[in-house]
Every structure is written in structure tokens, then in C-alpha cells.
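Read the single chain below, which is given as C-alpha cells and is the form predicted on its own.
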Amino acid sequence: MTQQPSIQAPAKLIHGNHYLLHGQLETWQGPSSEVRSPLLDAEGQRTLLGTVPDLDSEVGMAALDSAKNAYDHGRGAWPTAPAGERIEAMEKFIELILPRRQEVVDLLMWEIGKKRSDSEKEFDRTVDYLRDTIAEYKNLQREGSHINVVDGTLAQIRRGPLGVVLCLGPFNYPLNETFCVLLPAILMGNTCVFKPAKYGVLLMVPLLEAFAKSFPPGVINVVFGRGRTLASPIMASGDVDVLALIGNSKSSNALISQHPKPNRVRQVLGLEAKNPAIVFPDADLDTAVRECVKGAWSFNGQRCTALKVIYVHKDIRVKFLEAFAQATDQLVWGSPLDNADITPLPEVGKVEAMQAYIQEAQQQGAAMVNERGGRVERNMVFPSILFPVSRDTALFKEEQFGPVCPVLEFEDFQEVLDDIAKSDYGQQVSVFTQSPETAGHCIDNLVNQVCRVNLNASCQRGPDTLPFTGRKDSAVSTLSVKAALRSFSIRTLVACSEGQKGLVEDVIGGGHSSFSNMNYLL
């Protein structure tokens, strides 16, 4: 066991006093917000990392106007730009952020307590995602480079942008999850206003210049501050065409309700989940335990794809819990700088929230299964396994988003199916069995309840080429390398009768249109 040591603050504080508006890094002279690390100093205080602007609604509306003007009802330079021009801008952006890798990785560790290897993986995976997105965008352009002939009608079909996007990123994957929606939206010809999350915000400061140098004015506008101050007036204006939010359903519902015409807003949402694991009697115990440890406790359980409730068949419940508890108690807690498994929780009040879940569950009959469960060291909570957990507790009903996991025993699989059907969430499930019959039965009963059934593996997003979505309150729209581009666009076509063939040939042959062309991107 390694406890979190008192540490020295970073050698240099980052005072971000700029925001990106219409292609320019503007200097903010008003109030700022301190950015503090979950890593504590010698006095037990959150280490000061720097500051970011606390912008007012006037700046937020100026950013919206910039995005609106750049889009210009689809007539702006960016939405009408040739595909090659957009690709060139995206490639330049990737080139400019690569030298900032170490700086971003360090800030991921300091700001949100993500361990070193996961922070490095987040940056590298994001760069790979952007490169794959460019490749898929080229495929889209190739698909649209030919003319279809159907029943005497000539038609060229491409995907066009939707308009102005308001993008709000999450704190747990502030780089990856944000860029996986923001950059595909831009590449498809939309213009954006982007507000980083409250935590994981400082790492955007060293990337502002890359945005400014890569994209034309107004295409991407980056503002810092409070959601109520910035996002609410922007939505209330009625000028947002797409809400791209990675967070929770309460926030998305509140924002959508402020739009005067919510039916016109395309929603691309990654929301909360309550992913279950189901462990059958014939499961390979080593595999089930290993995957449940990874699924429940990676990044302290602060992932929408985390395993947040585990169902174990009564015949193996004792053996599973013994092995699960032992493997959990072997995890190391400490500093993310030392690549510890369990790290400080970035959200203020999170320790108390986890303790409240534990206390209520215990009051209703649950016992702490693992010896180290529930221990607190400063602002770290050691993973807690609770059994048996009542279905009336908050821990069973809510997404805990932290290192506490309820376990329930089952004998009849129908009990589990009923819980999943009644749940407000429907992202993924993990099934542990070695029986083809059991696996097949689970697949057929679960694929219409969740959007991904994982066999003998923990829930996860990757590979990024696979669809990533959810049912009910877990998501709206689909994200992946391929799907994200489609989520931020709409099929658009130019059509005419075969009698107009000569006109079409002249338009294409003369290079008179960026949309109607047969250029084949290599």
C-alpha cells in the first residue's frame, strides 16, 4: 500500500488569460478561476496549478456570433470549403499539438488525477482517432464523388454540415472525449463554440494556439467559465443547431429545454450509464475477476463504461467475492505521477458522496466485502465492494461514478433481466460464461436492452472504429470514427432528369462547384 505523499507544486503555474474568438487569442482582463489539483500539498490543501478566465455571458454570445457568421447559413467559407482544404487544416492541427504531448499528459495527471500510463494513452489515442477520422472523411468524399442514376434521375449525394455546434466536454476524458466530438464536427463543415469542463480545463490552454493557427476565423471558438453563464444564454438564443455534450442527462435536458425550438436541435450526447456484469456459475473465475477489477476500478470507476453493478449467481457467489475482494485489495493507491492504480478524486465533495453511498447501503443490510474497502486517505477512497445491496438504495439505482461497487446475488436470470429492463440506462453489459447456450440466450435477451454485449470482457469504448452509443438516458446518437462524422452531418443531394445531363457535365467538367465534382481523394 502506497499512500499519497505530500508533493511539491509544479515548477511553473499556468495562468491562462486568453480565450479564442474569431481566430484570435483575446486577452481577458476580468475575473479568473483558480485551477487546483486533487493532489494535496503539505498543508493538505489542493495544489494550485494556475488560473483560467471566468468569462461573462457577453463573451459567450460574441463567440456564438463568431460561429454563426463563419457558418453564414451554410454559405460561409468553411462549410463550402473543398474537402482537401478541411483535411489540410486538420492535419496541421495534429502537427501542432504533437509537441505539446508531455505538457498535456502532465496536466491530465495533475488536474484530474489520471495515472501516468492512462494519461499518455489518452493523448496518443486521441491523435490516432483524429488521423483515423481524416481517413474516414476521405472515404465519405470518395463515396460522394460519383453520379447515381435512378429511374431517369441523376443524383449526386454527399454529406453536408448541420450548422453551429455547442460542444461541452467531460472532466474524465477532457482531451479524448472532447476531441472525438469537436473535431469530427469541424471536419464536416460545422462551426463550433467549445466550453471545456470545470475539471481538466487547464490542459486546453496550451492547445489554443494550435486551434487559432489551424482553422479559419470563427470555425472554432473556445470559451472558459461557468455553464450557466455561457452555455445557457447561447442555447436560449435559438442559434445552436447541434448540442454535443458528454456529461449527464440532467444537464442535457436543462440545456435543450432552454432552446426556443428544441425540435430543431440535433443532439449528440454521451451520458451516464449503469453497466452491469453478470457472472454465471460456469464462468472462468480468473477471467471474471480480472475483468471486473479492471472494469470497476480503472480511473477510480470514473468512466461511463465502468462496471457499476455486479450480479453473481448464488452457486459461485462466495468464491467470486473472495477472489474479487483479494484482487481489489492488492491495488495500489497513491499519486498518479507514480502510476498508482487508485488516485485522488478530482471533484470537490466526491469523498463524502462515496461515503454516503456506502453508509446508506450498510444501513440497509450491506456489508463491506473487502478488508480495505471504504478507507479514506486525504481525498482518496479505496475501492469498496458491498454485498448484499438493496434495490432500494441510491447505490443500486444511480450511477455512482466512483470507487464503490454493489454486488447482488441471483438464481434466476430473469431477475437480472427485469432489473436491466427497469433501469434508466442502457449502454453496455458484461456477461461471464463458458457456455455457448448461456451466451446465446444472454445475447438475444440483452441486445435490445443495451447497445453492446461484452462476452467475458469488461465494458469499454474501443476499438474506436466500433459504434459507441446507448439506449434510454445513456446516449443520443452514435460515436465512433465512422459514426461521428455522420452524426454531425446530413445527407444532401443535387438531382435532375437525364435531359439535364449536359448541364451537369458542364458544371463538373468546368469545376464550377465544390459540392458537385467528381474529384477522387487519395
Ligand code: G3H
Second form
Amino acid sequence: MTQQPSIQAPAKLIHGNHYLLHGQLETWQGPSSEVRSPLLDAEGQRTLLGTVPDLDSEVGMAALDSAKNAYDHGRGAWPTAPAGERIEAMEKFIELILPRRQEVVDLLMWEIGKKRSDSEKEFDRTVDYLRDTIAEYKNLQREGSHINVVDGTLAQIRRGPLGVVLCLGPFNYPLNETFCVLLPAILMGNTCVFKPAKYGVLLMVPLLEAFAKSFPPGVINVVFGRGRTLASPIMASGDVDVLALIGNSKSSNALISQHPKPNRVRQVLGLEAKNPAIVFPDADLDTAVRECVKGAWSFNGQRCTALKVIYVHKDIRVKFLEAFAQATDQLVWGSPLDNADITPLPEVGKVEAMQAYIQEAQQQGAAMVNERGGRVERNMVFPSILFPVSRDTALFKEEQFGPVCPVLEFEDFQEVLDDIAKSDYGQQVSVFTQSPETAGHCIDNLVNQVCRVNLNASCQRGPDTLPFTGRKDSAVSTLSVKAALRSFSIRTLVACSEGQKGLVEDVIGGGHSSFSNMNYLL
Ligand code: G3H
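May I ask for the structure of the form predicted together with the named molecule now, the form predicted on its own having been displayed?
Okay, now the whole complex, with that chain kicking things off.
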């Protein structure tokens, strides 16, 4: 079959030669990097989409200075701004990005190969998240707009910003996961330097103006280029108070270790995972298969929440594998523009990496379970189910982040529990059973190993109001509409004895403080 029958190259190249520094869209005259699509042109080359600036460390440090000056040790106009002012800026930002929806959706498809419906969902879900974040921020402000009296002490407690945030986003959800940390951080009064991921970078170009027009100078600075050139010196300066990174622990550890005082850095990290599915003999087969197909293969398995290993009880193994293989083989591969299920992989070298996992697993005794497994069409890999996969293989040990899934058989649930206990990851798990006893036993044995036990459903982040986090190497801090605002802030308070009541009344009544006020935001 042909890979992308209906694909035309995008109408025009996007030459992003701007970056956002101190509220200004600065023009970069230096070298730039090509952005190429995983969708191949007629010659089989990655289609050229445009360019982004390849900024040097001087610009990176200027962006840091800009964020530092805007924060000004917590005394800047933004960290001390009244809540209403910050909300207004956020609302303006949302209003300005809405008309860019189609451009962003198109770029999601072209840059990272995300299918049309998922690209649209990513944009819409992000806008919903930002709106919900504003509502939650109002709640926080309301909670902070009163005085507690404790043992003769008056105290007004609010959540305050932490300082300068370095924000680094991932390629698989370049809009959603980035904005779901960046915007809550800004709303809480922090200032930021943001560097988009290597893939999914061009889609920030149409949004730069919205940042520039919505937030005061220095609050958000957007830089493009290599992590080593930009992020490393920024961390080494010691001036970063929060590292917000969605990626892997190797990158976050390397960056944290460059900070002269790592203890000062608040880490908000969404990292690697290896979420298991556990299929018990009494599982509803249709449900288990449907959820495993969705969990393992959505966006070619390139989700941190993807099911990345499947344990199936020996009594249902044959039936399950047969049905799982059959359902998997029905997936359609092709263009994201045609909303195909399986699409080209954006990372250079990814096809070879997937093949290496398959080859090693096969050398160690695994067989390819599904007929279409392992097929490669240019830079697409058809989902591959391997069984039985040895615990000594990279496919078992590592986060494969792609369309290859190892399956292991178990007889005693304890074997699965031992693997999970030994694993470096601890995000979520999916359990498939109809028995309340088994479900209850699994919950109690798993809930302290991971941070979400899904019953008869694949692993996932949503709904976004639920806490999203992980243990071990899978995350630091919690994200959700509510939790992100907390992750990017710290409680700070004003306290005095009851004898100071008059002074407090005069501060508040006279409108002398932005922190000490009783304004009740509607
Ligand atoms: O890559 C990790 C994403 O946060 C997963 O989100 O479960 O909604 O796909 P999702």
C-alpha cells in the first residue's frame, strides 16, 4: 500500500526567524534549523516544513535575564499583580490562540504525524484546560481572601509564585503538555523561559504573537535551539527556581546536576513510564482487547501513558493473543491527514530502534504474534506484538515509546507484582478482571506502586481534573487543573497578633497591598 496517497506538501514554508524576548518578537539573523515532516515527499524525503532559529547561548542567557528582571526577586509587576490582572492576560491569550486552531492542528499532523482527530482534540483539550485553570485560580484566590485567627494570631495565607521557571516540552504532546505546565506557572505569578521540543516546534511560531500581546514583557520568553546550548547554561547560572520538564529522567537529572544548588530547584517533571496491563482469566475479552489496542497503539504507542507491557494469565493467553492480534491487524496505517490509526514516526532513527527491539526479543525466544507485526512502510512501523518476551531484553526493561509491545504470561499474580516492584517506573497500571475479589486484591497491591489503577480500562491522563503523577523515575510533582497551580507555587502568609487588628484593617481597607486584600473574585 502507498503510505500517503492524499498528501500535498503544505502550501507555504514557515520560516520562523523570531523569538520572544522581553515582550518583543526579535528577529534572528544567525543560523537556523530545518524542520522536516515525518510525511515523505514523492522522492521519499522528509517534507521540508520550514525553519526555526538555532539560537546561541547568549540569547538563552538574555531570555533568562529577561525572566529574572520581570520576577525581580518576587517584587516585579507580574508576581505582585492583582489576580484580576493575571486572569485578564490569560483570557486574552486564549482569545488570541483560538483563531490559530487550524494552523496548529495542521502542524501537529505535519510535524509529529498525529492523526487529524487527535490533533484537533489536543488543541481543544488544551483550551479547555486553560479555561478550567482560570476557574481554579479564582477558587484559590477566594480561599486566600480571608483572615484566619489561630491562638491569637491573625494570618492571611495565599499561594505565591516560586520564581523563574525553565520549561521544556515534549514532542508527543507539544501543545497540550507544554501549555498545561507553562500557563499555570505563569498564572501563579512566575516568569518563564520556554524552549519547545525538537519535533512539534514549528507550531509555536503562530502562537508567539499571542504570548507577546497577552503578557507583560519578560513574563514569558520563548527560545528555539538545542538544549545543550540553551538550557544547560541557564541551569548552570543557578538562577532557575523551577524546572518544568516533560521528557525523561536522563535529561532532567543532567539539567538538575548543572544547577549549583540543586536543592533550590522545584522539579515539576512528567517522565518515562512502562505502564502494564494485567489480564486475568475472568476478564471480559472484548473489553480487554479493545482497551489494550487503544492503550498500546494510540499515536503509535508514543504516549507516556501507553500500555508498554502486557501480562496475561496462562488460562486466557491463547484466546487473548488471538483476539488482540486480530484487532491490531485491523488498524489502518497511512497519513495523519486521512486520520489513519498508525502514522509515520517523527523521530529520526525510530524505525531502526523499533526493529532493534523486535530483533533482540526474537533472538531471545519471542515470536511475532500478529501477522502484520514488524512490517515497515517507509517510516511507519506496523504495531508488533511479541510473545513470550524475556525479562532480559531491552524491550522488557526500557520504555520503548513506539509501536512494539511485549507480552508475558503469568500463573501467579505475585510474579507480576515482583516485576512491578523491581521496575524503575511507577505511573499507572490497567487491570482486567470481572471479579470484585481480584479487583480489590489488585487495587491494594498496586495502588502504592503506581499512581493510578485503571479497572477494565487503558491507562490515560484524563479527565484533566484528576491528579496525574507517578512514582520512581516516572514523575516529580502532580499535574491536573488544580494540582498544577499548587505545583508552581508555595504557601506564603502575613501574620500578626490580634493587637495589630487595626493595622491590618487599614492595610486592607485602604487598598495598600495587593497580597493583603479581601477581594472576592467572581
Ligand atoms: O504522554 C503523556 C500524556 O500526558 C498522556 O496523556 O493519556 O491523555 O494520552 P493521554
